[in-house]
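Take a look at this single chain in structure tokens; it is the form predicted alone.
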Amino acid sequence: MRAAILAVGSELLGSDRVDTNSLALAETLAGFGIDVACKMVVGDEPDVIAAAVERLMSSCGLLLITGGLGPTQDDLTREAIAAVLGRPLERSDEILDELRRRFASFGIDMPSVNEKQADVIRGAEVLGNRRGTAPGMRIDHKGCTLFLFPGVPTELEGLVESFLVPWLAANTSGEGVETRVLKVACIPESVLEQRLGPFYDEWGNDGVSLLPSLGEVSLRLTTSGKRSERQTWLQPRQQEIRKLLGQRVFAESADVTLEEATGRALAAARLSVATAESCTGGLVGERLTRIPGSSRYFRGSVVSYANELKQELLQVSPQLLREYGAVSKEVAVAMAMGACRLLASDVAVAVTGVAGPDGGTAAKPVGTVHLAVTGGSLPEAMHRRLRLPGSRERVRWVSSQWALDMLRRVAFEITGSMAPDGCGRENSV
């Protein structure tokens, strides 16, 4: 089966949006051994949408379309496809009633513009959307199956899981490609490659790839075949890498971020956390609070950029600042201890450094960062000294990665699950 993906949305033709929906759909198709013959992105113009649909239907047996199912005037995918197929749009009273009930549950009357979302192409199967107001559709037409999905990624994800995946399972041979992802934080790609030496000696490196990004590496295991064969290949290799790397692995899913993994660890350990930040300017606290439910563990943040605020808010000794300077182990530890006291948290992380592009010295060049984690249950403060190359934003981001990963590992240490690995040494990343 050959497939094509059509993403509809004028915003996707600019420079500030990435078409992540097509990537997600391509990954789903690959899991069932389906080749994607073509991906297209078109604007919200009925003639352009219709021409693209007509062209893709002529060469593929499966066409997945995202976007243009909303209530606004530029949402025209239904109308364009109905015209191409020569089928009328019919308003569904059942969908209309469901839309009104949904809006009523929010305590508001449904705007009249949402009524168009109850229009269904004749002969289409309606795909109920539990996460939004735009139902999807599946249509069989002259040897091609079309799926229409909303463009909101979370809504697309729900419909793919509920409707596309079961359809693919019933209409394919079971052959496919499958990938497992293990994510590791704060290890350079070359160091990780070296640590995997015993794994390569036993299993070889076929199907193994390392994909580095700022402050983390995704290790991917990929194989093909029938599902049972894929499981037989993947399972022992994933377990062996997990055993080899231990708690260095912070996630076994491409979708889990480091802040999410850290939040889970803190919640599981029932630890409250505070941050004291200088060069990161609140980035660590911002990332921790991206996660729904972070109020279970996050107490607050002190952004003490100026030295006088380090003294006044965090009670950092003026003598420490004079003797060691703001960018030092001693001040980082004092900042973390001050945040613990001020914000009444179980643990706290502090970051102080020279993010650049100016401000460095021979002794403390740009990219020098000190991090510390302290708390009542820790026998002593954990400390990292980093020397980070690159731009100001790179230094800030990678510093936040280290801060989050130190918190995650402390949560495991306090619960007795592990010991910290090499804290206290200098790191060049």
Contents of the next structure:
Number of protein chains: 2
Amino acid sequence: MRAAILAVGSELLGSDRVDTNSLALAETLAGFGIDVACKMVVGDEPDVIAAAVERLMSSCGLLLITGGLGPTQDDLTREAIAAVLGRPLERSDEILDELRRRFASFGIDMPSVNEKQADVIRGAEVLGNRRGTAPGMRIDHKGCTLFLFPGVPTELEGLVESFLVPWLAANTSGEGVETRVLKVACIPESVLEQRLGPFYDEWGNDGVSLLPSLGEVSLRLTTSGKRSERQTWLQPRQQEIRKLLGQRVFAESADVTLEEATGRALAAARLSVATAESCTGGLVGERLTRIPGSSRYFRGSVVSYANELKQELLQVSPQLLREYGAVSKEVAVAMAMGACRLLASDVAVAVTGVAGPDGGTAAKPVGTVHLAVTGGSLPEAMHRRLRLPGSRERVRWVSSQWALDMLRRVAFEITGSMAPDGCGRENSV
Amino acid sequence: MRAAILAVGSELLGSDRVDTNSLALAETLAGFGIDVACKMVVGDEPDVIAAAVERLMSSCGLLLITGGLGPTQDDLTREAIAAVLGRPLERSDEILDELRRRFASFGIDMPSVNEKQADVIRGAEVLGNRRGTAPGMRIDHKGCTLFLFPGVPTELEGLVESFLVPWLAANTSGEGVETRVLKVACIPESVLEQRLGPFYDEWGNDGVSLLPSLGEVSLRLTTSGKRSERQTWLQPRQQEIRKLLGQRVFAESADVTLEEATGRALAAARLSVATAESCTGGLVGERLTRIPGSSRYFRGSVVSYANELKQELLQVSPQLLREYGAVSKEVAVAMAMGACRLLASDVAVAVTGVAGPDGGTAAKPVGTVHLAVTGGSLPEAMHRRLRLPGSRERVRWVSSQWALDMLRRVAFEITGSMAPDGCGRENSV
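Mind pulling up the form predicted in complex with a further copy of the same chain next to the form predicted alone we just looked at?
Every chain and every other molecule in the complex is listed next, the one we just looked at coming first.
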């Protein structure tokens, strides 16, 4: 079975909004082994909607339509599809009552414009929408199944779970595609490939892909088949990769961010943390505090953008600054130690670097960044020197990735649960 | 003339990427008064591409196609379109030479797979691509004009500027749509509407729209017509709005961010700035330092997430903390004063609040935020109390909007260029 997705809405044809509902729909379909052959967006024009539906029905067995089921004059999907299928619209008393009850529960009379939301295309199954006023519909017509969904994401999501997923389960073999994601940070793709050598030797690279983004790589394992076959394929591969990469894997879900993983590690290790930041301008602390409850481990930050603040606040000695410069291992370590003292934290991370676009020199070009983590329980400071390519935004972001990942790994090291790969402390990259 | 946009690429049919090239194309078309009737996405399958092109050509006079012009086996747009138009592909020696030169300039021999990028559909105008190896094409066929563009955004952008815009200028009346954007921060939409009363009285509200986003509103003036007509319409309206809103307008371009406007104001006023942050976790400093050259005015930040750091670092008196609580006007003002002293800045902004989801009380529910700006040249502290709705992320972001906008307005006030609307110092909202 091949599917098509049609989004209706003139606002999706302009220069500031794209249809994103199709992403979740494509993922749901993939879970049942159904490919999307085509996506289409049209405005709120009955003729254009009708022509699009006609064409998509002729080439696909399943057509998912979103948008245009609202109460206003430019919500015309219902009418356009009734016309193209040659079926009348019939007003449902049941839906009308339900709509009136809904409005009454908010203490208001239903506006008369909402009445048309009770119109059902003859022969359609009504998909009750508990999150909004627009019911969906399912229609079987000449070998194609059409689903009409509201365009509001939360309403769509509810109807997909309640109606599309069960329909797919009943009407497909149950064979689908499943993906597991393991995320690693701050390791070059080539080094990662090398680490995975033994895995590739044993399992091959079919269904394995590396998706690099800024300062992290998502390792994706993808397979298809029935649910039990998928588990049999995925389970041992995922375990083997975790064994090879150890604590380098910071998350086993696409949704978990690095700041979340770092927060969990710090909380588990009962370590309080502080940051001393220069080129990142506060980004590391800002990311740590994105996580609700971060006050359990986050003490605070000092952003010493002006050089003399590194001396005055963080007690970096003027001699170090003169001798090595603000962007150096020595100053990074001193900043981290200063932050530990000043902010009374168990550990601290410091970032100092040249984010650009100006300020680079031959010896320390734009993208040079030094990071250090220190703390009472650490036998010695952990240090990294980076040479990062790209824009100011990119240099700052990747620096914050390293800062978070170093903290995360220090937390594991201190609690003694560091992975056996011994990659806890290296002196530069 | 009506246009359609077709994006080719199987990666755009999955669950993690949408076609965004169409946004810039829609904007360019709007500038020449052309509506997009339909957008479509298909995978790298010749039959599906051909069917889509055939259908879109039948309903539109202009068809813009992106993607599938690369050198690999799944780049099939060229072949599919040649087939559907019934025209042969002809290899161009000129393009081939150009491609070889391009590779030679990087010191490598051209891989043979790239040869097919020299294939031109008979009768097409070749659109030379200086940013990549895939030339574009323009083809007039049975009343429809097709543009084939590469999918790489920078390459597409270059070809749009060099070829599509001149073609549109020559083939349309020059009548188009133009939008001016004025951005204001931290003013509720209803208050803004009220301020604009005299404008609406004089000019009406045709072509005026308010687009609110988190902690700011974009005021859009949109008109259509020939270029000179558009100017005649836009100019006086834009001036009148600026007169009414004064320094409340922080930018007259959609691209300028609030942190950029604040940075410019601080630099113009020759003021150095520091931040003292609690619930925002460093976000205000992070946003200030997104701007290259921010070291001219940004001194640094203290993020005092732990309460005792407010005392120890920022010298907020324990009595104030006991009496008023950490989230209070008194503590916000004391934090700002402490930051001015500690970080030796001319002005400082402080943010203290309850970002949630936990930590709220009846008196200070989640979303309660106090902000203060102090500084030597300010006659008194500026203070705001906010009750912000929404998620932790939202509360933090909107708080940072207020912090930046308060700094921006203080900079204007100190340089004496504050607007005559007297909205510089108000005690709460």
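Numbering follows the first chain given and starts at 1. Rigid core here is just the name for the largest C-alpha set that superposes within 1.5 Å across the two forms. Since the structure is predicted, the reported quantities are computational estimates derived from the model, not experimental observations.
Trainee: Check Leu85, Ala268, Leu234, Val177 against the rigid-body motion between these two forms and give me the one at the hinge.
Mentor: Answer to the hinge question: Val177.
Trainee: Angle of the smaller rigid domain relative to the larger one between these two forms, in °, please.
Mentor: Rigid-body rotation of the smaller part between these two forms: 24 degrees.
Trainee: Rigid core superposed, Ser22 Cα shift between these two forms in Å?
Mentor: After core superposition, the C-alpha of Ser22 moves 4.0 Å between these two forms.
Trainee: Quick one: how many Å does the C-alpha of Leu164 shift between these two forms once the rigid core is superposed?
Mentor: C-alpha displacement of Leu164 between these two forms: 6.9 Å.
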